[in-house]
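Just the one chain here, laid out as structure tokens, in the form predicted alone.
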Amino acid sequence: MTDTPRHSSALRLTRADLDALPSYVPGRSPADLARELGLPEAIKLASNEVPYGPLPGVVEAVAEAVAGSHRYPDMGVVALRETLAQRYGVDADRIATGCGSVALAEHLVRATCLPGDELIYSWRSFEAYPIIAATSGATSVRVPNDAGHGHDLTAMAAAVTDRTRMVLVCNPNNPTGTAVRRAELDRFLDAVGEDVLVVIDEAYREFVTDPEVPDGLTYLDRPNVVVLRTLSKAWGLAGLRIGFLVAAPAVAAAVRKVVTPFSTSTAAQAGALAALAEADEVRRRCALVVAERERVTEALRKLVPEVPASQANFVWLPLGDRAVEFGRACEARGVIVRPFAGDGVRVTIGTPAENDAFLAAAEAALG
């Protein structure tokens, strides 16, 4: 009799249900594409980064913090939480920090959902949502976007059952850039009731210019509302991975309990504190992005009239089955965009020169 080999390929050591789960897809490396095409450089407009470099003082603050990297960071993130509390006019006990807002969304699901509980979100929305749900054992309930590529909040409210524990509202929505306005969000929150956690994911809040799109922090009188924010986008700290949430004190405390210990690094805390001191410069940079967003949108609508208005730092081309082909055509001209097969293409707003290069690629592909 032959024993089963200890390292048999038939032996499963991980969850079988993860086989059907798509992996998160990062933006392609511009250095790799440049080498492939024989170009001095390529342009990356795939990851919603702001193109203007770190804010003043951030590099110096991070360098100083790294000198103490042999010590653990402040696990309570006290100085940063107090600074955020002062900036946004909330109590510090309402704030939890983590490795980006996406990590905090994961911690929220961990703190609220048991296997079989339901998590509702619009689709298409942020591609990490189904991964977060699956790895937490929650059941994804995807509600199709409306005809305008935004959240159908009426249908989302109708999808709530007695198993629903959490609803994610991405506002503005990634990847379509569309935004929910106050009147419809008010109706949605009234319909859902107070026994379901409603998480308003505002990673792109700083780019919003429509006065009818509400600041999620104005809903904190509702104990079931949580607001997610990130310092990766407008605040230029994508490489340091830091975000925060604002919630009822009990919800924030539960999240702080399940957060991976010491996950907000010393460098990230120092960089965040330095960045938050540069609010005027952030507003200036966001205004540059918004101006380019409007210019790019106007140009694209001559090629794809259905491009929706964006309230984020990217635009959405609803190209359907042509999305992947369009992405390849842009890469052939040295511009990396983010296609979503069968749905559309998300394009980050870069510098004017980068945007001009993209528009030339789009004209060649679609004109």
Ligand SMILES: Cc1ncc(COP(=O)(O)O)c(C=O)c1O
The other form holds:
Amino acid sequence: MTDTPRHSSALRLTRADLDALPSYVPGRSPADLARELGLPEAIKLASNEVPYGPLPGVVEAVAEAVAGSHRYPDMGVVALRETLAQRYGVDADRIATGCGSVALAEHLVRATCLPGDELIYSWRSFEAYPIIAATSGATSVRVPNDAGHGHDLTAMAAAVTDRTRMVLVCNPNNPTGTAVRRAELDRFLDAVGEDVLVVIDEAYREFVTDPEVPDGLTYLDRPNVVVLRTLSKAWGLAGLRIGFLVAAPAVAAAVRKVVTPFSTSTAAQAGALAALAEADEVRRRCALVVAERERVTEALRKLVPEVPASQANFVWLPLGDRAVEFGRACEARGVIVRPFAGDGVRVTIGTPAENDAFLAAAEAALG
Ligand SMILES: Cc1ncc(COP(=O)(O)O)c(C=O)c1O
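Taking the form predicted alone as the starting point, write out the structure of the form predicted in complex with the ligand.
First the chain shown before, then all remaining chains and molecules of the complex.
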């Protein structure tokens, strides 16, 4: 009798199906690249961070909070959830926080899917989605992006089956920057019905300028809608790892049950409270990013006319088979971007000087 290996053949200690998952490949370190090229510094436009440093007051608040770092954090995240509730006009019992919104996406899958249940998302979208599905035993159902590199919500609604427990709508979409508009999202939610959780991942909401792109929080009258937000991007807290979700109270409570205990650290809670007091500065920084996004898009379209309009803090170059080569060419000029082999290249919007350096590299590679 043959035994089908359910565990990795090397040591048989870990799951064999993980062999099929891509390992996380850390981005190139700017310090290493600068050393290799003999440059004073290299430019990192690969992780969708905002380039203007922590918000005023964050460093001081975190420094003060870490004086108590021998104690566990507030597990209920009470002060922060209250502050978020006030800021976004919802009850605190609708909010759960986590170690980045990516962790909350994981917790949502854990709270909804049993092995074999289906999780639908557009592809290409955020790289974490297939990993989150696979590690929880859910079945990924990928619906190809439409010709404009955005979600095909009609096809996504048609992909729902009896096994579907959750659909992820990444709005704006990472890595293509495209965004779905209210009318199509309304139609989609009506078609899906209320027994499937629809998670609107709004990691880049603060950079949206198209008034037709809806704020997910306006859909909270639908009990199956969850909105995921992060403080890593516009709010400048990527290194502290903190995100939150807003959902029906029962869904938020379920997530708070499965969350890794104490995973919203003391430093993250203090940093988030300080950052949220700086909403005007966030708006100012986002306006700078948006102005640069439009400038970079216009310049890139002279080289690659198909660059889609972006509603996020990055742009997408649909270069297909040339993606990896383009990434290497940018690195050779001291600019780290994010190629996706065979598909395209995502480039984060940096400072005007960083964007100029990138545009010069792009011109040299493609012009
Ligand atoms: C679409 C999307 N969702 C979530 C995240 C994760 O953000 P966080 O740092 O809060 O985990 C990212 C980060 O790249 C993202 O692009």
